[in-house]
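Taking the form predicted on its own, here's one chain by itself in structure tokens.
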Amino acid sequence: MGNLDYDAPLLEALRRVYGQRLGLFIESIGTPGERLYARVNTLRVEPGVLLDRLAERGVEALRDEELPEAIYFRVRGPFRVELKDRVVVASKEAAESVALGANLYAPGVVKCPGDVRRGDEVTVVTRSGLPVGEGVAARDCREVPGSRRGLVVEVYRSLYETVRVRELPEFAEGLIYPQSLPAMYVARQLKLEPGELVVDLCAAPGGKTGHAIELSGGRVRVIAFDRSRGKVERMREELSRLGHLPFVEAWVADSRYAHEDFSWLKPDEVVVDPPCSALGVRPKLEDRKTYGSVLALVNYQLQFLRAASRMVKPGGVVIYSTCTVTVEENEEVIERILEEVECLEVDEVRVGRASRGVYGRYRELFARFHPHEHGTPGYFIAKLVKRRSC
């Protein structure tokens, strides 16, 4: 399994989903897939106009076959990355970005040797020593400790090659938002009727919040919760870049208790994308997880769903999604909340290209994305409706 360290019970849980195809799944999450997706901000530009603009500058972007607001850039590789005399160690998330061609910035640096000087050639590696990119030090390493911002390594060769979306002028202008294809289907399960109130309980960094605004044409009001003040501030910055702040209120709060702390809120629709084991996220250059950590997350996820089910209006909709693949965090979470809350019913998630669920009496109503089948991250979406009589 390379740099993936999963205990035996977790592997058994994954085998419950994939059976003899488990090896294919493990292999696929170690790569980024062939497409890097982004969402076009349709409040500011038509997708076709954006694609023409990119093409004029020689940037190849293609339109998704199903979602009109989804575009993608091709991912090429893997390529060989040379291990140089000087190395800079990156965090898991930063290393995965560097592997796709991104530069390395100060928040993602784990270790930067003091003898590295500006202009030195270095290799960016994971904590386990896997080379992910070659580049040139943009500053002396002694300047890095304590830095929250700033370029540390300008990468010129990486494991994979694709467009640096965040460096495009279209990104700075708020015309595009990097987002996986499965995540784009979440907001599309909402009704988003004019004047509706939508609550996003685990909103940061704001992708689904922004998408709901765009799909509604700015005709819904969204309240976005996150318990981290720093994440909420960054989410506000991102929504401001997209021009969405007039339609959003971003609140710092532990949304597991939103139904109690904000009992006067009666949303028409609620999005629940809770913390999860992220086993579907790719590329995974290194990862360590246990089955116990998965079970701990299940209880956490149920808390968010309880809050959503209690605050949503009768007749309202709750969308539950995760970027993980275990039955325990997906189908079984839905089964458990249905046992607890009699007012909830399962409705069908409509996603043309996805597979259906793999467990339980409602599995045909769920949507699942499998990396080795769909070329996407692993993902799960369920739709719940609160009966009008409740």
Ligand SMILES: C[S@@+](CC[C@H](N)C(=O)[O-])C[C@H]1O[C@@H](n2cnc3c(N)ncnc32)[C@H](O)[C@@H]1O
Given for the second form:
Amino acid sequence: MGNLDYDAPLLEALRRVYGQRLGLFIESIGTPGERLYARVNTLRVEPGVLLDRLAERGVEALRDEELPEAIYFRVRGPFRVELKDRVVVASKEAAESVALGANLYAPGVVKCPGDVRRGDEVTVVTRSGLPVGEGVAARDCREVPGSRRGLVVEVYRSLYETVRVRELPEFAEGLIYPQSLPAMYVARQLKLEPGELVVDLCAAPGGKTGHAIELSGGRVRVIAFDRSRGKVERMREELSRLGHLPFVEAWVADSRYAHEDFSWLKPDEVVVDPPCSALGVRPKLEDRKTYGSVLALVNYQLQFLRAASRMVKPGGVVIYSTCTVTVEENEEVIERILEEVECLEVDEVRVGRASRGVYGRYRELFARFHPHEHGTPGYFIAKLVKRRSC
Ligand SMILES: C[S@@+](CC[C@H](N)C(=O)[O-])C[C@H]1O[C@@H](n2cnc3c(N)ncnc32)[C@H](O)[C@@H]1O
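Structure of the form predicted together with the ligand, given the form predicted on its own:
Zooming out: every chain and molecule, the one shown earlier first.
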């Protein structure tokens, strides 16, 4: 299990999904997989034109076999990372980025010893001391506490190597958006007919919202909710970089109550991509979770589905997705909402190379991505339709 600390009931829940292949699953989520995906902003550029432009500068990017807007960069490694005398401790998310070759920025620093000076050689480590990258301190550590921006370690060697997507000029120009392949299949399930209103209940940082706008050719309007003011501000910046602001409104709200607080909104389609245990996210260098925390999330996830099913127009669509793998947060959440809300039916999620659900009477209609089978993060997608008579 390495640095994964899951209690016995959670391991049992994972065994329910993977059985004898649990070891393969655990091993694969410890690595990033062989491909790092990004979405081409098709409102601004043709994928082929973008790939040619990257190739001209010697940046190797490849087309996904199935989704035209999906491109990927190869991930190489693992490489050996040396533990130097001076170490800088990074947060979980920042360490996972550094492990893929990203630099370390101030918000991701957990501990930077006061004697580290600009120009010193350092190793970036996880909280549990796992070395993820070697680099050079870009500033004195004593300047870091309290600072919200700025480079702290310029990384020159990491566990894995791939293209630094966020440092490409194409990123700054809003031509690409880093997004996993399964996440791209979520907006792909929407109808996106011209003039539709789409509501994204848990929208930040805006991945599915932006994709829906692009797939519709800018012909739908999206209202993107998130509870966190800071995340909504960053989402607006991100959507502005992509040129999507004319098509979207980003609102700060607790969207579990959106059907009451915004009762005049009658969306044609709703996306529910709620907080989840993120057990499918990779690479997972360290993680600590209990089965109890998973069950608490299930109740939270159901609240968003209740709001979605009340808001959506008769005949409308609700897409539910998670980046996790437990049956409790996926197939069972759908079964529970179907028991509660009579108006909903399950429709088939259309994906080329995913597997079907692992549990329940609707399993053949769901999509699941398994890290050790599909090379992607672990992911779940379900599609619900509200009966026209409701
Ligand atoms: C899995 S992330 C969404 C990712 C996003 N859909 C995307 O594709 O980029 C879940 C989001 O739900 C937001 N959230 C959590 N509780 C919420 C609530 N009660 N109301 C609205 N948003 C909430 C979190 O702030 C977080 O940004």
